[in-house]
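The form predicted alone is given below as one chain in structure tokens.
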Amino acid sequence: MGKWSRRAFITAGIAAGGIVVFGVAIRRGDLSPKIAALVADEGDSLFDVWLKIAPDNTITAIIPHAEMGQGVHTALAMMLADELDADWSTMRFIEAPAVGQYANYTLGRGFVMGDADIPGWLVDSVDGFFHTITRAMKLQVTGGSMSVRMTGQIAMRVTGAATRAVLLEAAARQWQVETRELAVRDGRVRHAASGRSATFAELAPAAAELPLPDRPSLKRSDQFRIMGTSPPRWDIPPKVDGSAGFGIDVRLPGMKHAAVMAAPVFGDRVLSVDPSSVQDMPGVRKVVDLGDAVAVVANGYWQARQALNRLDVRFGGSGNENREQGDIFRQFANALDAADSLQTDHESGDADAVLAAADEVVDAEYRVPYLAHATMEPMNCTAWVRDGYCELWTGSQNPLDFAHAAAEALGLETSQVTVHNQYLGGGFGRRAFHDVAVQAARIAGEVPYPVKLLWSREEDTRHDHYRQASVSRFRAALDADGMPRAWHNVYVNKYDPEEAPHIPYAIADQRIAYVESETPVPWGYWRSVDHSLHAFFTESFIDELAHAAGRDPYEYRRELLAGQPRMLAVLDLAAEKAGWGDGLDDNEGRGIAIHRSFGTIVAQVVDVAIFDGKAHCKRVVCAVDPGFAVHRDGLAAQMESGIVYGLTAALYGEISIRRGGVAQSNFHDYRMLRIDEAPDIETHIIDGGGRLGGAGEPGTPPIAPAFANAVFDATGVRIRELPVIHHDLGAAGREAKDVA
């Protein structure tokens, strides 16, 4: 997938101005004839590429996103069904195939153009432009909390409304009446005056011959009948009864198993490998040199693993074998010290001048470590290469890219690779990277049978694509009332999204800048991406300013957010429901944080208890405003998931570099939050209006600062470096609180 950021999409959007001039040449057009054989059965009527109606009146939403626990198949089908006025009990779904027609053009359009009002005559050209870009980039992505707010809004709702319009038109023509005389509800069109009615299925063949309107009328939120409710999610029953198919579950006739060992030092290559060292071991079939890794194919996975452990192989060549974590943080510090290398991120007023003249300046430095994804289902892919074609069975956040990468590795065309996408046992950004699929394809290309490649947990931990480690430095000038007049922030390495370090607070003079400082550690999208670290930085520092001013942290934020009613409403709701200001026991503390990411505002209040020198999270109260909650239970579940994921990282998460590689290897030294440690979580939803926000990622950013701020409230110890588990909050904490 590469490092394709929102900034890159916006850069591409500059070229979109050309659409007005020559856009007719790149119209998207009706793609349904090109994909009918892939998604439609005999007798089905296909509308665009997103919807088909069967003769039995079942309606199928064709969803271009993977299911990894976020409930996306259900939510997107709800959006389509509501605009269509379908009977929810007749709705079905299939996941879109990994072909170019299902490239995520809606994501490109949504990022660059937002809710721009596009003239009807230009819609098809705009869509064609972004379809051309995303198809060329092999983007069929699930991530970035984009599914509902972009595919749902631009594809599902529009297709539902457009299909409803042509069904009405087909009925009007058939009955020789005006469309305004017709009504639609629960999958049936009715003409009250004559008493005639017809199901969607009866009208669909004729309707499918009509052109879909580019700008159909969409419902107002007060007209929704399905959106805003919580129908049972389609992915839950098969997960409960065991029938759900994950990549790790795939079984094929004659299938063999592969285990892999990558070079332990980043950048190293295979210098030598001796297949004869394992050729006499039971079940061993073949040793494959992958360049930066070696694989053993055997009759069973355990046999492959045992052979891999005995294989005579040497790695080297990168020169990174002496790199240590301390070296990396020293590198970051040196980069920040070099003022001439700073690149401006955001600037307003003259923060430097205000700071130079200020009587009171508060400064702080924060650090966060590398983080792994630690998906519960280890990375895996089953591949079968035969007769000039390749089939892949895996769980992917970008199936089209997986197909392209496998084809490139095998010297095939993308059309010669089929991806059978499965349920994902956790993604969080990790399954957007195609390394395991390329390995599986290359291994399968060496043998005449299908091969399932399964990474061990150790391989998964040590060869991830990691959330970056970073250092962030702050300086703020306080006025006589303790309010910030200037905000100065410099940090290491900018990724995505570009607005992550920006603050919502009314501070006139700001300077936010960064330095680039590359390391050999591979970077990857991690749940909420840069928001995961910048929320910790900024919400911790604003808390420090409140305490420096002798102010209540909640009231301090309120004053700085006075001009932002939606932010203020979310903050107030979280504080109210948490009982902000209510008394706590001596060993307890309460912290608050608010952050906007992926279009959604989330505030969280955390209660902690300190015992045995450690902080224990007791309760989290979450208030969230996504604009409108499409599936309310699903949104609450995603907030809970994001909180647990972020709390795990805040408490325990740390990937450290030792001798050029990752020191951690499994859950004994890369800990997960256990169920007996999980806090009580309550979520309160505000439908604040405006553009829809995401759900999968925005719950994660506020939890680390809210938790750290609660620790300070309980102990007087300010957590400026994660994870919290490294801090002794016993006697040192009591002493710090006494001083404070």
The other form holds:
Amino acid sequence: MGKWSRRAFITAGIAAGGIVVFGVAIRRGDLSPKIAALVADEGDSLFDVWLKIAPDNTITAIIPHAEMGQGVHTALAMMLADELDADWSTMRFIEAPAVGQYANYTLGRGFVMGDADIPGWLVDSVDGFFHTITRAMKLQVTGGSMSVRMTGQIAMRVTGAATRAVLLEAAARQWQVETRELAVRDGRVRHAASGRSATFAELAPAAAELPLPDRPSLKRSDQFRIMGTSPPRWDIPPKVDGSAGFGIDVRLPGMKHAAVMAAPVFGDRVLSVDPSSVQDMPGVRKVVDLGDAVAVVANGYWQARQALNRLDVRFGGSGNENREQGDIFRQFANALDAADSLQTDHESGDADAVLAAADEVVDAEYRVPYLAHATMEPMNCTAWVRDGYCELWTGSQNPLDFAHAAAEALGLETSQVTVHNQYLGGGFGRRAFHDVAVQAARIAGEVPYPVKLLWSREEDTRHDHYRQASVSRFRAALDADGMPRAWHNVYVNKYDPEEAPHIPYAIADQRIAYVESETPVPWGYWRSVDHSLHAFFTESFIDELAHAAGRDPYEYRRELLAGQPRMLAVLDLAAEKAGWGDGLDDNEGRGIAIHRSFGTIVAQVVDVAIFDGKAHCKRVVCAVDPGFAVHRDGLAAQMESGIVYGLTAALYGEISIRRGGVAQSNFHDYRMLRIDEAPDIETHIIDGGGRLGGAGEPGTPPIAPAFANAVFDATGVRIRELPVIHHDLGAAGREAKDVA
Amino acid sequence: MITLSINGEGRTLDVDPTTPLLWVLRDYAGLTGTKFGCGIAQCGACTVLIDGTPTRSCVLPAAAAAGRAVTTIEGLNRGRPGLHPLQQAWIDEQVPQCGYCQSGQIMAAAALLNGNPEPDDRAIDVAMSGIICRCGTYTRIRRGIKRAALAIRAEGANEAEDGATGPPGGGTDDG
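Could the form predicted in complex with its partner chain be given as well, to go with the form predicted alone?
Shown next: the complete complex, the earlier chain at its head.
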């Protein structure tokens, strides 16, 4: 970790007078020549590490995040341009290099090293973020719905505002006037009294010589001119003509291709491999033993693939080869039964005492399976190792970590590894894991030419980092009015974020606890992480309580959210737009759910229809309050995306363990939602004020419970185990069945 | 060695003719707009047009495409200025997210509009359900197809008035 000695660039502060502003503290000379060389061209003026102004008046935002369809480049540049009062048509972006100055850690550390007072509207972001960065410091992550919340707020807006201030200062000095006499609009500084004006480019060289102010004022939301609109996303044109460069599309002179197979059983190693079994096959160049995997390098990918299929290799040694999914769920049940090993997650009042004294107790057990990410672009990385230097081309949600990991694998310094990040053909958390980059670097380290390593879909499905399987048990005490007085929830395995199992409802006596129960199945961040399962558990169970009380599930939630106006507003908007009380056909049902994650509140109302014993999701009405929607259409697109992603998992998603490995292999047995099954989706946005929330993840958590609650409404079958496809919702479906 | 007609151009490539067309396009012809997703004709990311018919190139031996017109995303609007109406509609509706499946989506949509200039939702479902989008852009794909269909019909009407030739056809007219 000695690589992190540099002083943070940015600090935060609060100005006197109670106006929320930020400070940028830059020590001149701290901008290393390396950074300038990486991001700036001759004649550019660089402001902090986030912004450069070129002589042709183009303004470039330097963005430390990967584009995986969430529109991050456009949204972050909007935040910078708005504070700068730039002309949007002159804005450009480049993706920041994978060097320490662009690490999230540097951003986060700025808060700690600067004034201790953090503006209230950023406290959640910073706390949540710091929770992560104290555990890992080599992050340049695109994930956690953090880009707008963290980089946008801290780097883009503050740098935009600070740069605007020095541009004004430069104009004032040049024209011998006061800065307060100047106005800025659309990339031009004007002095009304003298009629003088200058473009940013004309002022930038002089402005770059001035110290950036410690405490530039940020705009109020009613002053935004660019934020809150929907400019066309920059990444879309190259995605309609095949020209967008994904990791898989990289082509280098002399490049060869590699196919890889890891041990099918988790934890197994290569026992033996016989390269002679494939060495005479066309195009084959080399067989590489990676210890827990084998790779074949060939002139073409298809040749490598064919040879790998024929390679004589044996794996073993883990002792996991008899593990089955049923064993894992039994292990979880046993762990929950051993109550003395429970760790408290949240506790208020005395839930056990209230339950013991209650007249009516409702209990239920829920279960969810492992899930794979199934990005459309299978894992891949191109590596070139030469002269003590390694270059990687890949789509990464954490390029700095990839560089560290490849360096470690090759015995190099991180400074000897360069990551050329490409468009990501889906991320969803999967591309935060560096396994493929380490494999590629190690294979490339054995050959004198660049190698593109590409996983098959089968490899991608069987060697993911999986959303955890889990079991969650509930008990609730209802009073004479049917309202919950105690909430008791125990579940298996806690990852992140901390608050995922917490409920927003006014229930005084609560106990939420968990038990750790290890399995050999690798875990990974999966869109919305722990929220993806806990929203299903808690929003299904609250629905059960409403029905047990004989109450309308929407009205029941309303009553329990009475003290939370923002949650209530989102819930009401979804119900109103969906026509909550409107009639349905006999084979139809309607369900509702609400969940807050990553600072954003989302409620969804789902209409289902039952045909042939199966549930079809017809329509989703989504209401969302992210505080403020920076890119409105982008937020709507992320809601649509999060809904389809979550609905796919709710309906079909299941990774199961068979003989110590993953039973599923490709889209025929790990099924995806297709266009003929996709619901109509409408999204309604509330700018509720306060802290900015995320966009990429919060759309996912509510859809599974809203869907399952709609299935209950239609059939009387309570879905306590996902995926829904396993449940027969036919004629017998009106009889609620025990699936626990 | 194999000779193929790709986007109206004859290409002779030094590759085993049993290699799936996908890898011939990507690794030998340098046309990387066509994507690999599953290798078993389940996801449609590799969809190209062969004599105008949408085809999963990941399971088609290249030899089977010999003597037929192969059209990829790079050749969709060949011989015409600007963007194909589907590509413009995809921008106007802000369809793509990660974008990885969109070449396959657009090629399948082009084949649909060639045969059905005014597709309804059912026709869109039938034509497009072979192509998976993990970003869930389906509602926008539906809007994009309808928007492009309108544009093509309008263009066709204008060109008919001007005495020009027919509407853009998704590049199915090679020889």
